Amino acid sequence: MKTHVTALCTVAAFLCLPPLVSRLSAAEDVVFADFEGPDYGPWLVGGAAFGKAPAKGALPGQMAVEGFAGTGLVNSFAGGDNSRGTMSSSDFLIQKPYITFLIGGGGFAGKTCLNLVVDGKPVRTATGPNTVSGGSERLEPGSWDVTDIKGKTAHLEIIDDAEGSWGHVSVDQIVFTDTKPVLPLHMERPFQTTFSATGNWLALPVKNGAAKRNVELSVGGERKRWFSIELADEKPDWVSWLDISAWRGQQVELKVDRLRLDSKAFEKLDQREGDPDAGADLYQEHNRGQFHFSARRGWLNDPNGLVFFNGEYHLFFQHNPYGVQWGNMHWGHAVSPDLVHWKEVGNALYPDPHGTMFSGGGLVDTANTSGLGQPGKPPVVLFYTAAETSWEQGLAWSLDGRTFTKLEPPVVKKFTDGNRDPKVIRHEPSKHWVMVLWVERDGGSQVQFLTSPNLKDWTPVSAVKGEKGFLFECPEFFELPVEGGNGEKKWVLQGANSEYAIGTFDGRTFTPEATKLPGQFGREYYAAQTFSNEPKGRRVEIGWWRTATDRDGSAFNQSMSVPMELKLVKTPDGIRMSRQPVEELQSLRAKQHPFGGFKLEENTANPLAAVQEELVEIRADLVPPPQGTVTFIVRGLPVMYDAAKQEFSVDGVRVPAPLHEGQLDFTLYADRTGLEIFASRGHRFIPVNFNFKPDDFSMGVSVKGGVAEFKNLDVYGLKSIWR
């Protein structure tokens, strides 16, 4: 049973009776309420997720409720997560310096709380601990000092305003005292201060697989970043750095939904004045490639808005800027001067009131339909989804390529919460600009068309719907010449696993001719985007590269692949896409190894023992034996092509790659963290990703079956793009 320090004959008693506390001993601790009784007594309850009285541990539907002390408690689970409610006391005075409770459940501030309000507002707050799945329904002890508003008259309410998983909150045992409470170090608590912004840079510590935290800042009342981290209590993994410049000077205010009582994350607030990276390795770590791009910290994954601007290649990218793994979605962005060397430039793209930035497509709107740009300044617009809360599709624009503003409202209303990852393109016979949008409807994918004279105002025209699995998120559609084809022109629509449908389309309608069709045959590349504006003329594709690198208190994760030029070839199936590797890749040669044309033989020599390569592009031309295998040893992978079976194995990826005339030609590119082979005149594009050892450099080739006649073979040692 609970122990009353002071006899009081019932809470009712002690609530109509507010000068009794003046009697008591200042020694004395106050039970102001135990929640023991077969109701509320005198609280005021309104809604229904309290119900009728305390319950007894937990109710139906929820886990087991612990900490809580004696027999009963405030527990707003009754009818599930998604009930709400408010539990009001009457008024009291002041008269200890601190108040103390047991709280557990949901931790969203405002919405599963217990509040301490003084003339009307509330002066404390706190909730539970659990604001993602998994955590527990225990209450810990919690605590306010209130010497600044001892005399003063309050009451306090427990709020329930929120649905969903921890749409509840847990109060008992709720005490005045005189004795100061000391928590054990391994509570948490909200955590709040004010700061001002000296700096360009806040330091947020991670530590790889902690407990995720929300965080906050706002400016002037205004909220302004907002997110979840794996904050570090101790020793970061790393440590992510948060842009403040655009408040420097003013005063910023910093909340953390939980916070360890020991927490050193906060500690001393580290700002910093410049590139708070210049100096470190960066770019160099054992797991990062060395020619893919990959974000300097934080996670990535779809390429976005891929344009050519103001002289330089733009690569946005979905971003979270505070972990490894997936989650705050930003626009990250990078630049490039020839398709191979990238600097990253910062956020472009941040969350908002209307949600994640999701994927989407960028253009420059050189003739102005817009209105955004200025004379002899057309503008960059980037098009992307608010997802998560709105589901709508908004635009930004920037005329010097590295500031965005986002367009108010948002350019089109949702169709659906699937809907997302808008690409638009210039249909110049029709005059008008068309977007592609994939959509969730009844259960399948569909293309959404719509189409807008001026990139605000559009107008849904038509729909294409994807069998299962084909034509799902990131949809991509662009016109490519038939090559051969005496002028043939030929539209692309493309999902985001590269199958892809050709046909016609009149500014309106897409009409396909053939469908399905795979674009690549290899392992974990996705949500491929081209480039518009290109300036040469060509079709460019970056993909997303799943190439998992979260390990080891790694600060980054996954990468993108080798751009590569698409075209359209006549093929006895019909026409086909290609891709091969971008010239400019050429550039980072270092050293050739030329073994011009021969012939290889079984248990002949191998012509590559004496090539020691870290980073590795191989070119060959090979009349490999009729029913015979050749196997090439990349850094100590075996990459085999049977030419019985016309078929490439590497690590368990089996794929079909006809020959030509008899004859095998492909491309290979090794980097840390696997390969990418471009075989059957660039018709079998086969991404591997793969942990390369990292001190095995060894090169082989060898043959079974028979004689490989090698029209060529070149081997070049490469170098990376970051030094």
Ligand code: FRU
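Positions refer to the first chain, counted from 1. No experiment lies behind these values; they were computed from the predicted model shown. First, how it differs from the form predicted in complex with this ligand.
- Of the listed residues Ala590, Pro453, Thr459, Met187, only Met187 lies at a hinge between rigid parts moving between the two forms; the rest are more than 12 positions from any hinge.
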Contents of the next structure:
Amino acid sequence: MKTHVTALCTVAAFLCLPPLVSRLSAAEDVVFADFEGPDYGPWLVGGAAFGKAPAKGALPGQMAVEGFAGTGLVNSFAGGDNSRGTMSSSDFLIQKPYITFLIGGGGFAGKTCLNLVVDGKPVRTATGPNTVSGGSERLEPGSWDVTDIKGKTAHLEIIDDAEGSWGHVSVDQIVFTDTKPVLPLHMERPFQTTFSATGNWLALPVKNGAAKRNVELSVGGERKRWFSIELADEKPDWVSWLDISAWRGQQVELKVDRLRLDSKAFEKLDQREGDPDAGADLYQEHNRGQFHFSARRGWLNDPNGLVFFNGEYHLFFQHNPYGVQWGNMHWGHAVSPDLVHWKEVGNALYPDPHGTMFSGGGLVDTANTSGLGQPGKPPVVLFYTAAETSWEQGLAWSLDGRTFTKLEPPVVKKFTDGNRDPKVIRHEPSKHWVMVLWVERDGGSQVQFLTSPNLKDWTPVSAVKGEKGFLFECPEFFELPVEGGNGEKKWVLQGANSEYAIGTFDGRTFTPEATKLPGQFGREYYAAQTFSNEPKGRRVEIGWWRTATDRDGSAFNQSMSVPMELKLVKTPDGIRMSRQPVEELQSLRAKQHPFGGFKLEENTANPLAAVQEELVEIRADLVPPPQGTVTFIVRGLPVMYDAAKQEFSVDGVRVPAPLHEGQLDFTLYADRTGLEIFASRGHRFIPVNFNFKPDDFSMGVSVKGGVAEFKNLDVYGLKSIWR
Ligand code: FRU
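Right, the form predicted alone is done; let's see the coordinates for the form predicted in complex with this ligand.
After this comes the whole thing, all chains and molecules, with the earlier chain placed first.
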């Protein structure tokens, strides 16, 4: 409790007379400094930042300063943000258990701070709240519990050792007290705790859209994990489970840059021994694709490191494990026996001091050219970009397909900032490896080619330019036989938007013959990649299918496409790529609605009226009326084919889809996230995402302007891959 005696004590404290202070009764607060005088009194002041005397509020050029006590305060904005200085109090004896103060301005540890110094070392420190532009000049209460250093001689110092935005600090009303201070709960402070890792998983509670916090976990003084996360102060939308199994039995230091004082985020550190999801009915969310891969939790973008290894397909993916928006890039990891049913097995690559883990490819080093394998155990090797920091290309490998080790240092030095997305393939005739890497150079996209004998030492050999958005990001490069081409083979170089070039490759230089060919005709299909080492010798692709599923506190966002097989086929226009869904998807068929061949006339009743399916496969071969239209209804959405224009239109997407000998063929997959149509013998891949279509499982087919002759129509209700 504060009494009138404090005015007197202020003077006593300034004069630093411990005997007088010690005569005070326990309940009385001691105002050590209130900065109400005409000058700084006994404080030693160095540098220009603090001026010659306490400020009376804002200084010239400063936002309104509020929250200080009385009429004076310490304000290091004298001379603006760039001025620096230090103020030191005289020594005093720590006699009361708490020191309280008001502090504002910059939030830079050690740079804009108030320190309590004992034996020449700061033993307590506090900063203002601001590190980025915006914010407020308001001083907020702060306090230290100094019970453990009672009896020590100490002094205070106020430091402004920062320039630029928020390069100043303000301090006022320093009080020694017996009363445990109660700080306003809305206030934010740095948070730090040390806990013993007794479990394998630590709960990180997330509230989508909450303020972003920077979290760091260190073990034995070494930073192990760091990320930004929208922490839930109260009830979380979902929990991101951090794997802490590597540090079991050790002390883990957890730091959060700022946390509300009343935040419950780490009130009880929830650790779990066993799988926190055991028994949970996962993947059942309303917006969760039921046969499209999505991350169990968090954000997903590009497929990475697609490879078949040790009897499993591996799908790595750009993953933010801690939030449903892009950020904190890790490589998530899922495995499948059949390209269809996926099981997530934890993150494979975490950000490290070289950077966050951007996209790249994977391969099996069968002949152990890298020496990273063991007899009879070839390594699976991943190439990634250490992004946002070093922009180098890194290599990680594994012998068991679960735990990955990074080679230090990364294997390819930076070409230019932002260079990324290494994909590595084997060029057997040259007996070397080839890396394609996206590089922004001379103001445009280029694909840089490099070669290596051993996956570790890389030599740049050539580059291909991409004009007008062509070959932007995520290059993919492979050779395919031309169907019916008598053993003829061609090379395909593809960019993230699926536009591709066809040409020849001598192991060092790619020579395009046809270029900027469209690879997909729908929307939001991106950054596709193909599997290395595919056991059936196919070229199988999966792409990121941008399907926003981050509504209503969702624990996950985005999805992949279905896997599809790529082929090169001859067309009247030249050799082109075709895409068809892989045959393994047929294992999802739960219910068949066969319609066989039939004629559909304008007044025919809807043949599909009785079919109600949520997850659908349609296979159709038909001769549409030459001047008419055929319209399917799938999940309540019209999918129309206009035979005169030879064009599909679906939800605003219009795509020319040529008839073949007067006949239209297509396969259509419908999930909760959208439709994928493979039409015109695979020449038209038309992904159409739904942005939150209402549930409507009705189906139909009708014709206008003539008669449609169906050669065959099969409709299948599909099973979820998650059950
Ligand atoms: C493509 C991309 C890549 C990059 C990754 C980062 O979607 O921008 O170029 O590696 O995403 O998540």
